[in-house]
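First, one chain by itself: the form predicted on its own, in structure tokens.
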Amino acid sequence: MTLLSINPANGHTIAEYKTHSQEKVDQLIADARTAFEDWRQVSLTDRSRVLSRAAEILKTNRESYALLMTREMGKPLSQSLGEIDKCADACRFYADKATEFLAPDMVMTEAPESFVCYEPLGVVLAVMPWNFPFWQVFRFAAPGLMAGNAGLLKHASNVSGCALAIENIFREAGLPDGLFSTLLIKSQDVERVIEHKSVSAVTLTGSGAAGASVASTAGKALKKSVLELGGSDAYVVLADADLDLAARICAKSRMNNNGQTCIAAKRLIVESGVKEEFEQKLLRQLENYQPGDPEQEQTNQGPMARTDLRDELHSQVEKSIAAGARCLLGGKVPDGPGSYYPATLLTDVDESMPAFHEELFGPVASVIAASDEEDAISKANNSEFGLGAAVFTSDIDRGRHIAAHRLEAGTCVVNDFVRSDPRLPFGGIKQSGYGRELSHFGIREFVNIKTVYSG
């Protein structure tokens, strides 16, 4: 069997990768476990040298890695370059901060000495998606490796080139042989890997269905799992907001990565008194995005990653329009090769439509009217998802209160767009998953939080 890498800009096959046999997978798992036993004894100082070297390799070869990413999944080249830089930053961050994050915590008890220490778990399987093919992996790998774990990567099949490139980065950086390997397998083979006795835990970024399957398998095997799943982020625009700012940020968030990000501004919930004015400003912002060749520097919107994903998105748009939504921009599948879909703006969206309840994973913004602040917050929280959310208001204290205490999501921001940052924890609630990545919370997800006391 083979895994195909297809350029979504033109439909041409880039490469074919032969899947690993069951025997090869077993050998890679065994190698990871053997390498882990040595790596866990390596000092944090020496581990940090490897991560720092990985950051250098990323920066030195950023253009070639970015081009590979763009060709495999269609991200505009400028955004691919930014993604590589972000991966390098994450490596440096954990190289610098792991000693602090993993330092034992002394606790006063009746015993002469009591403390909590953080020991690595073992081999962690990462099941990663195609939309941020480098960042999603480094988001898991940088803290996981610094914590002393081994890593196995099952990447999305359409970005196998990126997966192998990342494996080579760590090898070139000095990671011991076998400690981080790519498994070229199909999705149906993941269950067996999770169940393997030498695999200690699993992390997944992906769809709710994939998350439920992985969580079920991990639960049956009594193994730790972390899930970062879908999102239908609500951006609440209150009547006192700076509408120019809100429109600019909502458009940028919605169109980032060709609209294919879990934390994009998807449901724009606007107080009725400013809805029409906001729509016109947002429309002008979205008109600036024109699909083009993602390898060209000036292109700000590339194709979607696959044609089937484009067609699924278009179906959601058509169903929403049939239910009463109005399309102010886009909404038509263009002629020609590639998986392109235009920037699309839907308005008069309500709870009866896919554009309200489902995740629209592509360049489609949905405007939803709210009678007042309470109605806006209620509609924002009326979702099975809880990954990110935002509120726009000129009253910063009001905005902070809403973000901190009223919106139901893992990350909430005021007058800005949701993003991940190595310094801050990232993850969701409800059907958007559980557990946290990044910051000191992320590095402690796959460790044994061990209590030690001496009498």
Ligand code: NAP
The other form holds:
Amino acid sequence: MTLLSINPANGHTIAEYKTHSQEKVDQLIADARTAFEDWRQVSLTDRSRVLSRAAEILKTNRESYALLMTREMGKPLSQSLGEIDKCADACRFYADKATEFLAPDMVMTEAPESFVCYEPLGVVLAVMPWNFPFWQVFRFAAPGLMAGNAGLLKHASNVSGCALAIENIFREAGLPDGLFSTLLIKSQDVERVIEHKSVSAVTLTGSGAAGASVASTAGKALKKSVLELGGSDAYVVLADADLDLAARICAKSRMNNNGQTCIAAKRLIVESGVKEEFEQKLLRQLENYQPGDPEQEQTNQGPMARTDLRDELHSQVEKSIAAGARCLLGGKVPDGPGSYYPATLLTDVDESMPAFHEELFGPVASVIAASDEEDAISKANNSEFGLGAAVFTSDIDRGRHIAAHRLEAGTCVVNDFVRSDPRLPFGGIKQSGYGRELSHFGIREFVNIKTVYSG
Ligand code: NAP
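Counterpart to the form predicted on its own, namely the form predicted in complex with the named molecule:
What follows is the whole complex; the chain from before opens it.
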């Protein structure tokens, strides 16, 4: 069996990777476990040195990694370069901060000494998606390795080149042999890896279906899991908002990564009094996006990652239009090679449509009318997802109250777009998953929070 990397800009096969046999997978798991037993004894200072070297390797080779990513999944080159820089920053962040995040907490009890310390769990399997082929992996690996764990990466089948490049970065940076390996396997072989006695935990970033499957296997095996799943983020635009700012931010958030971002501005819920004006401003913003060759630095929109995903998105758009949505821009599959889809603007979207209650994982913005603030909040929360949300208003106190106490999501933002940042926890509620990545919350997901009570 093989895994194919296909350039979505032209449909050409870039590379074919032979999948690992069961014996090879077992060997890689055993190697990871052996390497873990040594790595857990390595000081945080020495682990930091390896992560800092990984950051340097990323910076030194940023152009070639960015090009690889763009070729495998179509991200515009300028955004691929930014993604590599973000990975280097995350490595440096955890290299600097892990000692503080993992320092024992002393607790006063009647014992002469009692404290909580953070010990690694063991071998952690990471099942990762193609949309941020480097960032998603480093977001798990930098804290996981600093905490003393070993990592096994099952990357999405269409980005095996990126997966192997990341393995090499850690090897070159000086990680012990076997501590971080890529498993070239299909998704149906993930269950067996989770069940393996030498694998301690699993983290998955991807769709709800994949998350449910991985979590149920982990649950049956009584192993820890973290899930970072899909989203349909609501951006609430209140009547007192700066509409130019709101339109600019909504377009940028929706179109980043060719629209394939879990935290994109997918449902734009706008107070009726300003809906038309906002729509016109948004339309002008979206018209600036022109699909083109993602390898050219000036291109701001490339193809979607795969043709099947493009076709699925188009069917969601067509069903929404059939149910009454109006299409103000795009909405047509272009002729020619590649899995391109144009920037698309739907309006008059309501609860009866896929554009409201499903995740549209591509460059499609959906405008939903709300009669007032209460109606807007209720529509924002009327979703099975809860990853991110934003509110636009010129009254900052009102915005902060809505973000903190009214919107149901893991990250809520006022007058800006939702993003991930190593300093802040990231993750969802409801069907968007559980657990947190990044910050000190992320590094503590895959540790044994151990109580030591010393009489
Ligand atoms: P996907 O189809 O769920 O794939 C994600 C990963 O899971 C891939 O490695 C895939 O392998 C594997 N997989 C799929 N089905 C599986 C199963 N039944 N058992 C075990 N592994 C399985 O998702 P995607 O299309 O790559 O990514 C898009 C989704 O990810 C969107 O819903 C997006 O919102 C979400 N996402 C969430 C976050 C977040 O932080 N919350 C970040 C990025 C993306 P194969 O490639 O071999 O199928």
